[in-house]
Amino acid sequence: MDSVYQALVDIVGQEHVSNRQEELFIYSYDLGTTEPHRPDYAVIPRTTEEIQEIVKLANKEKVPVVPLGGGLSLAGLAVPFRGGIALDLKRMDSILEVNEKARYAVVECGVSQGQLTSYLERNFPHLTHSEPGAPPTATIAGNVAIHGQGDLAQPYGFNSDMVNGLEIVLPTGEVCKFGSCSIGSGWYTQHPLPDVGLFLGWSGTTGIITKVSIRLFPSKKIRGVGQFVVEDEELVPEIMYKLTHTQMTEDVIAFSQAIPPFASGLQHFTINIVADSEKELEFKHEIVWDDTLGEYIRSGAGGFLGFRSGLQRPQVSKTSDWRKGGGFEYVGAIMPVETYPECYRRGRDISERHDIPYTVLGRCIGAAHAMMFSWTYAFNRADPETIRQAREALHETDDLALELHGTIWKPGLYGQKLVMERLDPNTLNLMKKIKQMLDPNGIMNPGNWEVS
């Protein structure tokens, strides 16, 4: 019998380990264009202690470990490029604490966005968290680990900026805590203690997040969304700046897409407003639509497409065009807001050259401090030619993001290579030292962020 398989069975029980090829296949790919690579084992632990034992075994046997949250990454970040153990974290799904007065929640690494949303709606309806607009099975810890954004990004920023504390299993098996929890003072802040940045943005190559404390925010009683459209893409940065200046919006997204055809070439704004009363909603509506956007409407430069209350929170992933056969991947980039017009024009050109209906989107981060921009390329999984076209378009767009002075968000292997080629040499050398120190046997998600 396979000694590694038996050791994994001893740690988590036979029902939570597999080396069956048909089950390993599920862990060999994600929803994007990355070529599949099959792991040797799939393991579903339930506790931090079990993860510790798995990591120690992996070090002893020199077996790679690839952590997996909701499995919704599109860029190959959790594909086991060198086999080994696919560490499925879905069973670690406990919501450990919600502190109502300090507005934070402590969750295990397998807790999904939808799970926390439902829990808060049932038990703390006046609290909410920043949802990324991904399917509800995406995990809180996974989104934090990739510097994810959410639908509260416009007032508050990235979800990784909302972290109060982390529990981490290091690549050698030790458990570390960061933030106030590390000194036994609760999970309410990471300031002013040493930062947790060694574990955010590294695609699971420096450790496995097992617990995270995330900030919660007031949940208003009334939610509404308005639609606004302009033809001139050059107006988008100016409009975003003015909208964020009001401090009245919860979320601002600008997008353009080829489908439906009548919308092609137009720049659409989705603007979320929340309030605790009709009077507050009316006041915010007046500031946003009449005072701020009114000048564009009166001049004929823009059009008001209506405002509706009581809508669900936006799912930005639904703006993508799905071809028959199903599949899409996007290049995300954190860009200066003023680059939107060029992002739109150049991204549309790439899509059209590769015969892909274009979808471009920019979500405002903070008070127009930055924009999470995405260029989306649909493909048919049953048609290798469309996959090739999408992959080529994605690579061109990685190049474009850096050319336009952006930073690639959750880059795949090609994008990581581009970033490391441009990194300050001393920064790159420090990354290498950090990885060698934390992961001396190179077992953590090998292939990602490999600093030569």
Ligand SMILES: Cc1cc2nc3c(=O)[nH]c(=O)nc-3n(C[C@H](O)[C@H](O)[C@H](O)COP(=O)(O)OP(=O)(O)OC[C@H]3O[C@@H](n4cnc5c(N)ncnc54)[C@H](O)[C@@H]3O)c2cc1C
Contents of the next structure:
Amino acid sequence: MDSVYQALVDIVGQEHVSNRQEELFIYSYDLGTTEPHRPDYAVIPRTTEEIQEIVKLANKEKVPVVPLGGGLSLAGLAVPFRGGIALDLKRMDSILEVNEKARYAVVECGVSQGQLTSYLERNFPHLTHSEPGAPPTATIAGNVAIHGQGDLAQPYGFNSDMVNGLEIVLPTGEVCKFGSCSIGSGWYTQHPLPDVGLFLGWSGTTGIITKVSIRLFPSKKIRGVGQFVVEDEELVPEIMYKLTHTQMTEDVIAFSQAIPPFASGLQHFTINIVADSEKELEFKHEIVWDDTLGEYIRSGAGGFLGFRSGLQRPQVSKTSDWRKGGGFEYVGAIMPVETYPECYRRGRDISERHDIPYTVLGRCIGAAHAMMFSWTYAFNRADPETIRQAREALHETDDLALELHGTIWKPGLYGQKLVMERLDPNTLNLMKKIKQMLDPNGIMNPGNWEVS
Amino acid sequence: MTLTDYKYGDVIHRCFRCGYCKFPINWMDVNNCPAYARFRMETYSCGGRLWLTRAWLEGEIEWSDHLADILYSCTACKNCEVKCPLSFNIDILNMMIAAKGEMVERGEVPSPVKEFLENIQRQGNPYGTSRAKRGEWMEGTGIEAYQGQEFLYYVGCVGSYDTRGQETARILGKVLQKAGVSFGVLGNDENCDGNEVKNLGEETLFEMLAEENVAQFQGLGVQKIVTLSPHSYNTMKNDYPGFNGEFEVSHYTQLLQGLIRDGGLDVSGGYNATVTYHDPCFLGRWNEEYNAPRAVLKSTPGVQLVEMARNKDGALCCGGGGGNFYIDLLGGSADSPARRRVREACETGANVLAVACPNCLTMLEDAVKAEGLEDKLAVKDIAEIVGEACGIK
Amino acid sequence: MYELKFNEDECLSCTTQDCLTRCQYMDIDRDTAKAEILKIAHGEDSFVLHDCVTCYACEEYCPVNNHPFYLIVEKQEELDVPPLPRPLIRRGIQTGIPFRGEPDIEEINGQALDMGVFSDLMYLIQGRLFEGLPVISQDPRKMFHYFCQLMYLHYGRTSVIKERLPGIIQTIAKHNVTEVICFHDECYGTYTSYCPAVGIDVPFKAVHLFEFLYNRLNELKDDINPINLKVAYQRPCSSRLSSDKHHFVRGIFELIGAENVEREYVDENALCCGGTIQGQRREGSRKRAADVQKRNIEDMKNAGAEVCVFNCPACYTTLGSMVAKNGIRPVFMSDLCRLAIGEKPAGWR
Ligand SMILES: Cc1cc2nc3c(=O)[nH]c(=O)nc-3n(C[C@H](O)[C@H](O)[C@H](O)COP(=O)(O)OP(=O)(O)OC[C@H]3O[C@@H](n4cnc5c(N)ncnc54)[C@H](O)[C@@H]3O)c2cc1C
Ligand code: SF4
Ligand code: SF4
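Can you swap the form predicted alone for the form predicted together with the ligand?
Starting with the chain above, the whole complex follows.
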């Protein structure tokens, strides 16, 4: 009898652990192009205490632990490269608190984006959170664990900048809290205590987030999206700059794609505008479309495609099925906005060389402080050759992002290596020390962010 | 069978495993696939099942009891088909049923499934009770045998054999009598409708049942059928035409809706309760009939209808479909869909949970007991509610 | 190449200059009108080319059917006075490119309904009105093979129409349809007005949807229950090309017992839905469109309309939710007819 298995059963109960081929098969894959690796166990805990016990056991037995949320990060970030325990956190799915007046929500780590959206819509319609474009099964915790960004990125930045507090199970099993909650003062702020930013963006290699307090923002009665289109990609950075100057937009995205044909070779903007009244809406329309973008319309360089009330949140994504193939993966990189034209042209070029219809998109973060630029490559899951092509294109794109002075977001192993090669050696060394200190046995999501 | 021979070999890889199929109509939780709700391992989600099926057919994993359990834990509730945003969604259930079919072919199905199918083969019902007892439910009701009346009242296996099912079958019969509907039943000559058999992947047996039933109905000159169970309604309406069985099929709630509307049934006796209605999958998502049962309830004086958060095409299945009211792969836990569902019903403040399907009736009533909610919530078939409203005891 | 049949002499001898004097979007007197239309005919620049909102109306106003609108649009292209910004034109032109394989050609040998580029609106052609009627262009993936292209009038790109349309006509003809009932009014205008105006052959007879509906309703007359609703009709730009069929609107309303409310912007005075105006290049287009929409809807409201009846799906997309917000139910004509024969309209909201 496998003693680790038995110990896991003792912790979470028979039904919530498996070492059977079916579970091991499913948890060996993510949805992108990464080669699968089988875990030895799949475990679905329900409480922080269970997670603590699991982590302690893993340390004792030197078994890797790979946290998994929605499993939608696509770059292989939750593939158990060294086997061990695939720790599916989705049963930890309680929304613990919504503080209406201080505008935050405390959720367990398995709470999905869609769950929070729906909960707020039903119970606090005047509050909202920054929802990523991922399928709504993505978790809040998984998203901050990789520095995600959502549809409030333009006014408020990265989702991980919206964290008010965390509860973490450390790789050695202790539970820690960060932010005001750590002194028992409620979950309303991450600052001003000494900063221990050791868990956001680490892709689960420094600990397991069990609770997150995430900021909520005003949700206005009318929320809608307007579209604008230009032909010349060189105009995109200045338009983003001007739009952010208005401080009247929410999500600002520019995209271009080969299919359907209408979008090919053009740069479309989707611009979210919200208002509490028709009066406020018209005022914003005037500032955005007439005063700010009017010059492009009059010169014939830009066109207004109309405004639709009603945001579909979360959006249904059909990208994976464009080639009737069931798969896609993208490189996302945090890029200076001014690189948009080059990102577009070079990305298009990579796609065309790999025989993949191109799809690129830039989402504005903050007041055009940066953009998340994504290059998406669809593949056919049934055709290994197309998977190989997509993987190649992804790697070339990782190189490209760095060449253009960008920073790869949620890089897979290949991208992590490129980033670490360029990292300031002292920083790299510090990362190594932190990692060694927090995770002496190297059990947390091994393979990722490993400094040699 | 290999992937190349599999009928859906060119579609099954298209599932991205994005998980939209786990949701009810909004995104309130990820528990609307009853099998996933019960187990919460990705393998039990719709996407997991599709990926495993493909892996099995590709030879990446071996057949196992566990694999068979995973496939057979699908209740064919159709939530996934309705929620998956991709265009292949119309084939999701077909893909799973075809995989079950392959298991049947190889004789590699979970033992309760085997039992279920054998019982039907031998006795025409999943319980294995003798065919000769099929008509016992109607004793003393004065319900006539079918002999050219306007309607054939098709009762189905659960209505014929299950104690609670029998009660509803009788009450519905009495309601129809009271309304002066001309109808008859088949009694001991009734056979299984085959709906579950089809969903369990036993296509040959299903064809046999459908052919026999069609021949029998035609022989008797049946033109209109009213069914107690949405499962029978579904297969007779949608599958039997493929066997040259063109009948005018209605579910009893549809018939009652018309009768009440046209004054043919007096429900002025009323029924005083706060009622929440659970949509059965084979009436709701499978046939998009969300209105008739609600209309019947609304037109019953005294009924105050409240909706559960998940309703209509977002309803959570009771867990009894795909043969699971008998093979019961989803039972035994507070996470069982039926128990989740009755807790949800309780949250509405209703004191009656109305159903329109004998399978749901037994599943949910057992769940009420398991949850210890007997004092708070009664599970009633709409036939019973209407029965009471028109003075039938 | 195809050439527009335009006769300058007609304009010279015209006593009304209705084409421009009746324009609802430019204020032009008779003398100016004459001078400008002649300038345009001569290939000279004119403010009309810049200010035209491309509403098609002058095509109807012209008493002698001399095609002033087609002329304006051709000259916009010739003189490079595009009504829309460049990216919108490119986007529009690319929109019409089929990209999902060739259509399956099924021979019909008779009458058929052509969905044109609205295959995803098949739900609107259900029920007894359409029973037994073969339909072409049912597959949204293939619908651009049936796209009549006339939309490019709004884009000042008749060259695209002339280049693509013959191929589209061929595709339809391959179905061996003798009578093509056009789901979209604009297709009807294309085959009965635009094609003859520029000399493109149309090897089938086009039938206007409303004429078809009118005839079907007559056949089903016994099943009609008057709907007793007050309706306003949103007349689309393309119906200016088939003004001889416009009377079927009233005809249908009478048959189904709809009360056609008295209002200002009706028939020849109908207002554009604003869909194309809002994106135009001219200063203030967005507000202009909003103003037109507001006047239009206010007018419907003042006249007491309960329902706004649509002909064109594009108008519906632009105005549908706006009228709904104002308490008027938007509905397609075919759906309204279904209501009258006791069926449930598919698109009620
Ligand atoms: C179509 C599509 C669109 C997308 N659009 C966006 C977008 O607009 N913005 C955006 O930010 N992302 C986007 N993504 C990427 C990704 O899906 C999201 O960032 C998502 O929120 C990740 O959450 P998850 O729960 O799926 O994380 P997972 O993939 O499960 O995990 C991500 C990483 O975090 C670790 N992890 C997960 N949970 C925890 C935890 N509780 N504690 C510690 N570590 C943990 C995992 O080990 C893994 O390394 C998109 C993805 C897709 C498929
Ligand atoms: S079945 Fe559809 S919704 Fe479900 S995971 Fe697969 S692609 Fe997504
Ligand atoms: S039919 Fe129901 S039980 Fe089966 S996979 Fe779909 S959602 Fe789950």
